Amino acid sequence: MKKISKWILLLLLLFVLVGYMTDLSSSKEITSIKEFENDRSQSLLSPNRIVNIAHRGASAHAPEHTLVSYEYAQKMGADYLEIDLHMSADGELVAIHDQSLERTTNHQQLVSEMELKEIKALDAGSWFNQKNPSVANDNFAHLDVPTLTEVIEHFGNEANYYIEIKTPKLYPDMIDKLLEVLSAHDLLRKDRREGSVIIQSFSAEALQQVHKHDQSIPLIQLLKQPPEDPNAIKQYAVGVGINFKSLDLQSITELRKADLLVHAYTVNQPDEMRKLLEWGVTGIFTDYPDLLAGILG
């Protein structure tokens, strides 16, 4: 009788141990991160394609938003040239991040206060050499601020453009002008490559206005943190651009379940890139498109 009891006790212990190991295994499956996949044969808007977005061009290597910075980005394997837009006093769209010209040209006026010819006379490259002596280049001195038209005409229809509408309330005519420029360069044709142009903004109102004009243009809602209602964004946008510091596995999973693309900004460290890719982001904004290309390669 005692021998039977011992066997029963051993069997019970075995069942408990097996159950514990199963639970542990399941727990690991739930919390583990998968190796990222990048199918470059897919459309740029495919959830199975990870896109390399050159933040203001290859802005760690050359003065941001200059033609040289965009040239570097292309050579480094970027999928998209990211372009921030402001509008000059005479209604021209220029590629520059700040509303003020001070940081990148040492001129203290606002973009909106100056005509294009005045902006063109400014030096948009020397500041970079002063700030980044390790990658300084004499050829960067006296680069100018390009217009959107100049960028498109320089790189043509084979490049992919990721365009941000900045401060739309300051520029009420910007959306009409932007669509006009894109249309004039055949970037809104029905037979264009899917995802060859993406428009992004922190302003939901501006994106919804673009959506009313042309529902075929893919839009990205910029956010500082994951949205409370992803389905509301899905009504007009194909995805979200979110500060990478506010993202985690759960938030990315929920956004992907809502059929939204998830593009993280602005990621410059390889370990952060790998972590976000393993969590499931579908794109990364980076000042180092060469680093990201190496990881994706």
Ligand code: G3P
The other form holds:
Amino acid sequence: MKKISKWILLLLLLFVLVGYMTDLSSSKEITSIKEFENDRSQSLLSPNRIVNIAHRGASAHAPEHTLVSYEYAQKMGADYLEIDLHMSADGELVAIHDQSLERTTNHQQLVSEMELKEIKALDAGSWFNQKNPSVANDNFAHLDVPTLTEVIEHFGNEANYYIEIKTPKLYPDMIDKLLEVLSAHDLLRKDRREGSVIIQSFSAEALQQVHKHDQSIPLIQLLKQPPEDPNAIKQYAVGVGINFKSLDLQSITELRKADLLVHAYTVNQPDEMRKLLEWGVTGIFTDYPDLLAGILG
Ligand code: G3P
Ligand code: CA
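Structure of the form predicted together with this ligand (previous: the form predicted alone):
Next comes the full complex, this chain leading.
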């Protein structure tokens, strides 16, 4: 009897050891690098497609959010034109990142304090020439702040738009206006290419409000770092946009397991792009869509 229990004990020990080794080898997998694949025949929302998101246009090459910056982005092979939105005093949606006009124009007021015709009169390019003399261009000084409507009318229905609702508390009418503009340009039709318009925001409330109007719009939850509960986000969003500095193989693997797309912002160094792609991100926001297009082949 004693002999039998010795054998049982030995067998148990063996099971524990094998279990431990398997665990070790699977955690090894998590730290290993894999080749990334980009299947461009797949939908923009497919986990097998890696999307090149031109952050504020090709904003390393031309003044951010201008039509020229978006034109460069398209020529450089970007899949998406990324657009941040604010609202003028007379309720028009304009493509601009900051609440204030100070950094990217020759005027210091808030966007929300000025009427559209006053905003349109500003110079939205000279700041870029001063800041980036190596790529400065005299023509940039004539560029203005475009409205969302102007961007859409310039690039049409063939372009893909990745639109951010900024500071929604400041603009209670922004979501209604945004959906009105998209709808007026046929961008919310159910028979459109999947993922041709994505709405992103740091505000989960704003995203959920979008879905109250139209459940079919794909949403990206912006975050500064990986979420504690990816499954909660999966309830309303197709994916997350996360600061690339807070991502690693482990967190990306967990997000992908929760069936979320993972778009990393804002990545401008080729070695960082490669590392994130090897870790499994499904999209990258970059000021250099040309660099990313080169890496994605
Ligand atoms: O929208 C993703 C990324 O653009 C968020 O950062 O500040 O550039 O809008 P920000
Ligand atoms: Ca943005």
